[in-house]
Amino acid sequence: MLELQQIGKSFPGVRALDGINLQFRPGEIHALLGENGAGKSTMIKVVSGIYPEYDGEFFVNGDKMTLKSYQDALDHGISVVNQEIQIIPESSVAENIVMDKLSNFKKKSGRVDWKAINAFAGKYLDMVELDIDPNTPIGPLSAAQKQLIQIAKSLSCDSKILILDEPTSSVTRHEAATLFSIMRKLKDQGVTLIFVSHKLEEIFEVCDLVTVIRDGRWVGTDLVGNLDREKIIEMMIGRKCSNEYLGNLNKIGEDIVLEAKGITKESEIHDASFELHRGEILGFYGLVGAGRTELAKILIGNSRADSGTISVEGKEVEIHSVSEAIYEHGIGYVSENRKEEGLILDFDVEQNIGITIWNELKHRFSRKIDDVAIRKEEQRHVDKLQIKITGLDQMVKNLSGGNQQKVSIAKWLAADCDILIIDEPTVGVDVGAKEYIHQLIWDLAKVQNKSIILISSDLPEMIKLARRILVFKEHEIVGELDDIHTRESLCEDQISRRIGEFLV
């Protein structure tokens, strides 16, 4: 169905695709997997007319494509879900599923079947089992949510190749089973289907087959079968990774450092109470809209509860702002959607990381920012975290989307916050990066007695990194799970269905 033929791809000082072969056939689920800035999202955008300008060819069905655009792709039947959420939010969930259709849905008069689309719409909603009115403005909802929504655009192009890019980067379990058994269909229609994803997991539950590309070059291809997570992780990073139990975190005392009483706020949370404790990693679990984000906002003042106290250091406040948050009360949030809220894209590395320092780094008299300061407490951070840049000037937006959601943790390292909110944060990123987080995260309560609130979809990670676990189900908090890290004779499945009691 798709062939590569010696595709290649440079930029300014980078080669980013090297003399890529690859065969891709009609019925197979074919795993393209890499570190961040291997290529993938390279090799994607090069065959959905993104990038018309590469060396090579490939060819679709036995046909040699010229794609100058990402319509054109559409119109060859080469659809992409992309792992940046690409949404316009002034717009309704309909309208943003047809914005590439919209002329199919114009009655004789020449005005807009409104009811056409809403109800072409709620089809393939359905499809991915997201339970909303296709009227619902996009702009507030979870990036999950988006994410759920740019699935069902992409299955309404009725494509014969599909792209998915990390599509599960930010749904919960029970939303990526659907995605799955979506995709066996797809499979058994004779679709063919590209999967990127960095949850090796998912990658023996549902692909035929893996490639590998390491530096922009093709290294290997082989049926999963053939594969063990420990060679195809070698393949990807060059050498072997461990994925080991971290240990204990200190004794917890009494020292609580935030407490919520009663947060409640109309649709998104109701009466959550909670307490964190001096270096405690604390978990927040559940699905998508439960409510986690949703009160993570509320403590960081980017949103208003309607009733309930939060208190810092024993000491009741009402907390307004992020920059409230940060400066006055040190507590950080690392955001789900680095897109939207986590990062400004078209400024360059040093300016996002910098931005929660300035205030910091200010000469006392001149109130001039010191540059010298900023850039080599930035420098730092970058070293830490293996951010592949070409240098602090680089613009975020060329980044890859790992290495931009290195920046977004760098920020908030840099400010130096007492209290973390890290909401989903190895989205997109690739095993070694996340093997790395995932210590950095652990490091931060263990080593610098941060307060660390962890919320994500990977259960795994949840139980790697969470001391305790807060389950959320329908906007509340309807159970908790205790001393996570000294159940020597609990394994991943019985955490699992100990959650899922509290989720039934």
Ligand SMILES: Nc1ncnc2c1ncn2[C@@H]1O[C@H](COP(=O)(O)OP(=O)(O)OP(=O)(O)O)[C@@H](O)[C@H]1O
Contents of the next structure:
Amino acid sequence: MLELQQIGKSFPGVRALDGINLQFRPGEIHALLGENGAGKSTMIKVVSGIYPEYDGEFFVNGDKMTLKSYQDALDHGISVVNQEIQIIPESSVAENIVMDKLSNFKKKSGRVDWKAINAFAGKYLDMVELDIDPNTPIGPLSAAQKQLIQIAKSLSCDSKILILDEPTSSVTRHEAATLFSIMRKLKDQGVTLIFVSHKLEEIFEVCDLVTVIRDGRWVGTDLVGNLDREKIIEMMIGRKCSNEYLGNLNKIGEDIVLEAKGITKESEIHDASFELHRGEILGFYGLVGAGRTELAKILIGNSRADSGTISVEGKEVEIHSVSEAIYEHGIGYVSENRKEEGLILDFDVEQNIGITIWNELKHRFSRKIDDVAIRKEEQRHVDKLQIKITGLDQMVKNLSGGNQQKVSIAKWLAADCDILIIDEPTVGVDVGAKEYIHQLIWDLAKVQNKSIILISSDLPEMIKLARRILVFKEHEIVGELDDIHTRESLCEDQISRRIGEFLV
Amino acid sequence: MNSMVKKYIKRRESGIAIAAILIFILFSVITDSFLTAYNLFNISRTLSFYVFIALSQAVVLVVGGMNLSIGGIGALATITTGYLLQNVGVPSSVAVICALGIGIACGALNGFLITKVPLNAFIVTLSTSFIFTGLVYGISKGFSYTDIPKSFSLVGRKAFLGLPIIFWLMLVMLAVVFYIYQYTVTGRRMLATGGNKEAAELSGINTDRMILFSNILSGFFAALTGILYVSRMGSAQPATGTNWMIISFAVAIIGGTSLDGGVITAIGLFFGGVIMVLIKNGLILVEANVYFEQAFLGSIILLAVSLDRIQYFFSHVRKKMNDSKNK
Ligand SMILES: Nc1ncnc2c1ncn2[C@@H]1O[C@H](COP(=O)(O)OP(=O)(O)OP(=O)(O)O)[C@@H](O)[C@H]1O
Ligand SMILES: [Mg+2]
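Could you please show the structure of the form predicted in complex with this ligand, as a counterpart to the form predicted on its own just displayed?
Full assembly next; the chain just shown is listed first.
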């Protein structure tokens, strides 16, 4: 049993946790919920030794813990699957799994026993139903596969307390189902499980108990059976949230703003053709790694196709760089990978959002950037997206995961492109903010008449927003659904089934 | 306004400034010859050279690169100036423009190889440093050009308002650099490139162009420094620049320029230069064995980069002590 007493933690300018008292019991799956920046990850980092400095104390089976490091936590039977994927890309899958216990795999001669390592890793890969050779390098695998490997690694520690911080944020439903069955198995074995997710349907699927925190304070703990979606959201954000149908988009005009014909690039995308109309939201759906992001990167000039043509506003164009895409053709791209491609983590919020508008807001002769105007513009987006920061000069690396995602989106709202490609916009974003981002994307198309390509692995999100969906499979467009919003009622199961038919 | 000031003069910079002032006071107290007009004049001149050298390194560190060939470029500019003045007899202005042109060309070559081939900055500039130095000795055959017109030494030797002209020139350059990185689009884009190249690229920044431009800037500063050395010495010596690499890294790092890119501060560079020059000058005044100089330099760099860690250590200890007191 894990028991927290009066746990608190401060960062400069924020009280991330304040007086938390909680109990996590063996044989229970306990959900930890809260808005972006509520303090979930911070609490987890406290109990897993990553933050050795904190207020209050916590106990495992009655023993007071004073952990110095994560290694220390592992030795006490506490392991964590992190929100941020932590792997060593150059090493093999097996090496990543046994990394922290390499010394257990020495032969008498002192040499590393690779056979034993691969067998050991293989066992846990089977557990998470990953059918890959433990010897393959981990780098090129998909985000979902890496996430599952992290889970396998935690399982291999045989911990009594397993903490999962948003393990499902970038995996598809099928992969999540595998994880849930493992979680149930562990629960039956008497493991204490803590589970963080912003996908509420998952909470109802696997959890027994729910604890909600808000602004670092405890709000409530209850059995899942006593709660419903609305109730949880109200606890999380302190008000009711309307999850309403967004209505129909404008009648889409005939004019085509972006057209791709036969885009092909070796082992990335094959013969992709589509048209994007003005004011339309076009969905790219498919499993992770199906070639959607690769196609997006060709469209914005970040990578070059071997063949095929792109036309913008009816004129055939060659886009050589992202800066050409933005400044000449008005095409922007919100990356799915905020850490590596979306944000400059060591910079403050101001620089991160401003990066796309410096050029517009500068003095004509002195070339001085008008910081006052920029800050004003940025503050508008920060307020609109309700990004939780202490100020525009806060470092992005100190923001919670969901708030980083919002900063990454704010940058592109500021850029004001006519064509926006949005790649997985709501990964790791809390329910309230997710509704908000959906509304925002909708308004961009409906009110501002922008044209949007939405890449998402989240089917409900796709159905809610997209008017047409292109289905991708193994680097090809295998099908199109173009009657989504014309149906009287949107039936998720039905659409899911039709997409499934394309994917087989 | 207040918050702006706070933001621009960051903690790190004030730390460096305080350290510089403390060292200054220390040497004033323990030696008689330190606080003399003659010595201060000399110090400010050496300081100016250090800052110029550091600038040529800092502008490439900013984009996450490095330039090991600044010494070679500086020497090439030096002997270009000497050759043109002595053997060709061109006017000073023509010599200066040609030498700066050579520096820019060398920087452009580095930048081109780094971005277009593409190759790693370490390998490229290590190789070109040998090429440039080889050219220097090939052309000069190891001899100095001593037949430099008197008028050419004006900038390097004369004073203005009691301080060397070079010193004022250095302040102007620092102000320009401050302005570029703080306020202009190109400056911010160079910083962003060093902060995260991938993200910068996807935000519409032409990162290759930024890297190329930084390398050109680096070549420009290296050449400028070389020309100023000619003016200072009254002769053009092929050995110019041999110790620039270590100085450039030392001053830039002490001055808070990040080796990972994305950070540069003009104020930091200035005080970084002050610390370096004071220690060097002070060691001579206290009659330390100057042959150990490089060992001192190395130690100072290590100390500077450990500073953050040390601060962390002390705050940690203080907190522990408070905790135990409270119990
Ligand atoms: N290293 C840090 N330095 C300063 N502030 C921090 C640091 N880490 C977290 N914070 C702040 O603490 C608060 C809680 O962050 P935390 O990461 O725990 O949120 P979270 O509940 O996990 O959110 P999310 O759902 O977005 O992942 C936030 O306001 C965040 O900005
Ligand atoms: Mg978190």
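Between two forms, the rigid core is defined as the largest C-alpha subset superposing within 1.5 Å. Residue numbers count along the first chain shown, from 1. Keep in mind that this is a model prediction, so the values were computed, not measured.
With the core held fixed, the Cα of Gly262 is displaced between the two forms by 2 Å or more. In the core-superposed comparison between the two forms, Asp228 has its Cα shifted by less than 2 Å.
Once both forms are overlaid on the rigid core, the distance between the two CA positions of Ser91 between the two forms is 2 angstroms or more.
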